[in-house]
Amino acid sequence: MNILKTLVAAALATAALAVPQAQASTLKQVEAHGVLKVGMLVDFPPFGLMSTAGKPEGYDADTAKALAKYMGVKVQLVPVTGPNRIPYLLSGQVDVLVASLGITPDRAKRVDFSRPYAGIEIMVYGKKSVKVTDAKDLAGKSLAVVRASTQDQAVTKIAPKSTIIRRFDDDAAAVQALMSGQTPLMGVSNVVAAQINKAKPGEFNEKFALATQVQGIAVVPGSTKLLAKINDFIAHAMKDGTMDKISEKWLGTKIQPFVRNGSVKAALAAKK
């Protein structure tokens, strides 16, 4: 019996060690070190990517640099992946995440989010000459989507029966259909729309939104003063045009109202 108890105790101790303990970086610690360690994705352009010089860049990188400047410290950009970004934060390998992290109820159980600083919008998009303002205007029109994507699901749900939904295997094929004139419309994210606008400036525009998701800067739960500082930065950057400049540089448009006027509470309520 004693041996069994010993084995159980050892197993529990090992399991406890295997679970990363949250290590919050305080505002005072960051200021004392003079460096803000920021985890960011580098495989999600234009929010995060590697430059030709092998350095992280993108929407998130510029946001992180602006945040560090506001805090009066240097920035250290730490590449992370989708699966390991939250573990990197909770284990103390980074102080914050500026890593295209959508604000969702599940994630809010593990991290604390700032107010939104960016967002993904799924929209109906197309030729400027095509008059479409809502779902009923899609009747009889042809529209390209990526097969089984969120755009496909959203369009299929609201489009009139007479809408011709042309499904393609990837974004490149769907974009080609739009740009070549095979279809006048497309279900697309604002990220892809920005790339189209760069390639064909002035030819296309957003018709109406299908869905939105906002992104927040994440900290370890309980990092009250650090989170307050981050929220102060975002409010200031929204007001003085910093975020608009970053958004125009990487997405081709100013900060969208659903991001500017968004909140953590609203984002979490929308996901329920």
The other form holds:
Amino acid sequence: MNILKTLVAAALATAALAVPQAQASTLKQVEAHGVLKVGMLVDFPPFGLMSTAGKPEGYDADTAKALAKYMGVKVQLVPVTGPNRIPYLLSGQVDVLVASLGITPDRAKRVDFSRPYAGIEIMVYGKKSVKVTDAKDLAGKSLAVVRASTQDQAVTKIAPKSTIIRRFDDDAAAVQALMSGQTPLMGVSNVVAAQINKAKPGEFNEKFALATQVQGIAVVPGSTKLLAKINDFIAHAMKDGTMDKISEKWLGTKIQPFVRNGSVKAALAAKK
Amino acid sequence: MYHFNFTPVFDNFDLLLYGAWLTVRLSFAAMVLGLVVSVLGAVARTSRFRGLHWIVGAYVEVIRNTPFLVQIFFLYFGLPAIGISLGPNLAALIALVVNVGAYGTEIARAGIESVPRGQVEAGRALGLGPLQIFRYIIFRPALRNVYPALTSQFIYLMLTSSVVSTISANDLASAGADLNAKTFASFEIYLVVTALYLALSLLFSGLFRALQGALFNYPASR
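Alongside the form predicted on its own that was just displayed, please also present the structure of the form predicted together with the partner chain.
Whole complex next, starting from this chain.
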């Protein structure tokens, strides 16, 4: 029995050793290599996707390229997936993550976040001519949502009783209801709103936000100098219009105030 | 062993009943209007006017050879492009009437054609007018002959009406989907929804049987 225990303990110890320890990528190392290895998603359009030529592109890719340019190094984009992106970073296979990583308290325990560089917002969106500025104005109006989506839950919670919430099975049908004029309003994310705006420019606009989630660039905890450099980059890119250009290209709008004025602290406080 | 938990279902039973009530109203209205369309369609289809014959034929072929889902999307999402905006419940009703009308036309036509020519000639010999001949000699026996086929089409219409939840009409299927999205008790919810549809089907077929007894209890000619 004792032998067994020892064996198990030994096995566990070995396993623990085998797990790669978090290695802080220092700014110096990156600069010495001349390459910034960036982990990004390629299955999360329009933030990260594969181009028809098989290269990663999107909001995250453009941000990563601008970051590397600012640091004066080359960029290497490494495709990661949702579940393995943090292990990729912590095991040192990438220097930073520009992987649409939402700033949440759980993740903040494992990685250090930069200030927000992007954000996902769900909102009430609709025809320009419809006057709606807050939940009260929804009274008596009809609004399309995808059944059981976060928008559905948010709208159901705040809308007055007389609001007619029309629930559809998917984005396509709900968007169709808005575009065909069956409902003047819709609960939607900024990503889908950008697609609607592309299809029918200038016909619809945002009425008010339901909820927001900001995304940060992540580094291994303790990479203080690297993080400071990234924060400098974001501040700079916000000011000189680089981020606006990226945002307009992929989301159809300039950087929203909740991203521009957001901070890690505020994002974490909002999730508590 | 799966543990049944019907609490979410029975706590929200009013939602399901409200949905079932819309399904009943929608189906009943579509059956009545659909019967009218079917009879008119069948008369046109058996008439001597070539144009009328062709128009109704085209209607029947188009509707019977396209999916109901596409028809309902066309009415709800497509028509607003030419300025006709129907609410989900009205669009659902029209789609159901148009759909069942096409199938009903063919069924009713079969009924009319099943009435022996000689019977009509006998009526004419007795000095009956064309309307009287249609009413007493063609329509009633025709309907009696195809009654089972027509009523099973109507039951099928009631079940098909579950598709209208895709255009956000608040029928029984949509109430079930909403409840499922809220509580995730899929097994219990759809068990109860299935039971409710079954109950509605039995209710309608009971009604049809009672009507049959009242309308067609005269002795058969053959």
